[in-house]
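Single chain ahead, by itself, as structure tokens, in the form predicted alone.
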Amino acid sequence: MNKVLLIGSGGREHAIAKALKEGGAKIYAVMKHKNPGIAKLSEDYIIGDHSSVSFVKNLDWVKFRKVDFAFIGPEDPLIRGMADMLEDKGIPVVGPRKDAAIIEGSKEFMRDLMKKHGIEGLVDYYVFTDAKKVEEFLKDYDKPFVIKPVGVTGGKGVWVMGDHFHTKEEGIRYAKRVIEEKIGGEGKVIIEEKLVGEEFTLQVFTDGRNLKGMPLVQDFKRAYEGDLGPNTGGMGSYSMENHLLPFMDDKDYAKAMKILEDIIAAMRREGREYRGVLYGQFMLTAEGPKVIEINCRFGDPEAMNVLSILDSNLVDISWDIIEGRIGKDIKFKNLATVVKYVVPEGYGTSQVMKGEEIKVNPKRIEEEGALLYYASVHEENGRIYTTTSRSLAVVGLGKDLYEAEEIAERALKHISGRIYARHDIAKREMIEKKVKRMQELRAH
């Protein structure tokens, strides 16, 4: 049996730790909190500050030396260089060194790679140090933009024309406060042209040169329904039976994957040669899929929806990526999924309600057919308690898409506390709305 070291404590970790323990693997969990889903899957496990390379490094040993391989889960390890220091210590590891992490690490290096290889899918894009330069550039600039701070900033730093500001000036003020707070821990900001289109997200498994697409998902980043209020990390997502999305088709899949494997085929020739999981965040235009960015990990929720349908085995999978030999074919079942996510009231604000008790009855969740992943949340005495981030999330299977939005809201039921969830994620007239607006976008 293999002991796997998973570190990450969050709704996408807690849906790795199942997957992994479904493919026979004893778990030893380092958390930042203790997420009670990943803790009853574990063996043993950790708390404290899972993105710190030095407090990983100083475990103690003992109970954690003999795993058979680690498995990062978020991005912050990963840009840190956790996999180096893990393989360095013999541990072979699912997710990319420190040089290959860059490639969420940077939105400035990605672009650049894209650029340098010629890779389809690249926006106009420009980068600036000086707020002076970027006001100069933008007042003379007559295209809807987007502002992103060249690091990361956990999906929510990104501000959209017309959605997060309207104005030109606006625009000006906020790409100046990047540059002078270095919001996402540089001093860069990076202007783009604004797509037009429906998001999708592509995630694949890569051993460096061989890779596997998983089912293609859209998820929802604004806080609250009819895709209003401020950028979260994602509340909630959807995938179809068919594994494309309502407004997709094999082709379009097949240009997005072409793009990820030109990447990964870029970053070898870079000498940056990428192992784990690749997650692609893609606008489908009338043009064709374009990149808006991409990440070294699962996404969340995206990870949910993908491995609560995965038919091979998570364990095997990862010894394929370690060993460089990703070949046969990896199966997920022919089922629809919806994540709908549970996070405090004000969350997204500055006035998240923090601390507050949730009352959660997972035998309910369970007999509604739905799955419950918990995520950042506290567990003291049995009781689940807020933080500032996204609590739990459940995820409605179904033979269709609809049946699994209704399971998913049916389970929403059973959860109760100061918390709020978008219940238009998935219903039929959000769908047919996309659907319709992609028609009108490719008649043109």
Second form
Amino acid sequence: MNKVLLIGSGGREHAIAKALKEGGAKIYAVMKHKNPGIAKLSEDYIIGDHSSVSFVKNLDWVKFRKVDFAFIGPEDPLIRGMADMLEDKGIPVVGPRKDAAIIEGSKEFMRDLMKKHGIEGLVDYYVFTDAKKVEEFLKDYDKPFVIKPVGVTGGKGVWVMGDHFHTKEEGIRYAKRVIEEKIGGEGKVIIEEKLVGEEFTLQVFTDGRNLKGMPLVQDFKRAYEGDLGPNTGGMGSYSMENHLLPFMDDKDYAKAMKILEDIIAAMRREGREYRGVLYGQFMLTAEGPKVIEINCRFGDPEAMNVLSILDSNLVDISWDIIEGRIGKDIKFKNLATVVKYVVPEGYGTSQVMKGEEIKVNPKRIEEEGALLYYASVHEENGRIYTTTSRSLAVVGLGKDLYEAEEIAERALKHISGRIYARHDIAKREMIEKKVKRMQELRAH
Ligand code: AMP
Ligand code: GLY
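Show the other one: the form predicted together with adenosine monophosphate, since we just had the form predicted alone.
The next block holds the full complex; its first chain is the one shown before.
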């Protein structure tokens, strides 16, 4: 019997917990708030700051329960060196050490690595630490651009021209603010050319040498229907029964996979061996896939798409990552998946309805043939309350996208409270529009 220490308390970690439990593991969880899904699957859990290396280090129970390995869900603990700390205590970890998690921790590191090793899919990028210099540069820059803090902001610090700002002057003001107010923690800003196309996510399991790609997923970052409103952690996502996307073929998949293989090889050459799950977020442009960002963990919600159809044992995969045996034998079912997140009213703004009760009927959701994953909710006396983040997600599984979408929608009917969800995700009309847009882009 494998005892696993699981770090994290979101929908992603609920999906990881479920897959590990189905693989025969006993779970010991560290979470920020009581996620009822993870709590139910765990032998024991502790509530506390799961991102704090010293908090986890000082947990005696980690030692007492003698866990066989740890699985770290979120980026924060990885970027801060949680894997190093646990490995130094003799606990193997699924998730990269600090020197490799920097691939997500610093967008500058990621872009420089791609440039140095001549990896395909790089965009034009420029890094500034001086507010005056960024202003001078942008004054003469004629193409549409994107402004990103170098450090981590959970996808929320990125401003895209045409979406989050419209004039160059607005862009200059924000770029200066990123430096002056140290948004993302570093006082550094990246200016990138704006890519046009369709976004997609490719996640892989890797032991530092070998990679196994997972089904492609498309995630929806904007808070409101029609892809409007502020960027969020992700409002939902879908994947198809053939593991591609409606606007992508296997050649595009192979190109994205090659980019991730080259990144893993480059990390090894740099002496930063990367073990765990690697997440590539790409834009499929007229010239092929370009890298938007690289993350050091599963995506959330994307983990719920792929883990819901994983047809291999996640405990075995974990050992294959740790022991350097990742092979081709990992399988996913040929089912489509649609994830829809339920979030508190006001999510995406500064006025989030936290502490509100959400009524959920898990039995009815199950009867609809959907899965339910809890995220940032807090359970108290059997009742469930919102926090400031995403609350819970439903996953519809089906023989095709539209069946999966209908199941997800039916499941949403059994959840009520001061909440909202994006009903447009993976609807036929939306998918057809995307396919048409991509055809037009490729025709030019
Ligand atoms: P990130 O945090 O880097 O994933 O960025 C958040 C979102 O901003 C992405 O999901 C994209 O929608 C958008 N974005 C980031 N970089 C670019 C880019 N170079 N061109 C166009 N859109 C981008
Ligand atoms: N869904 C985007 C992310 O996990 O980074």
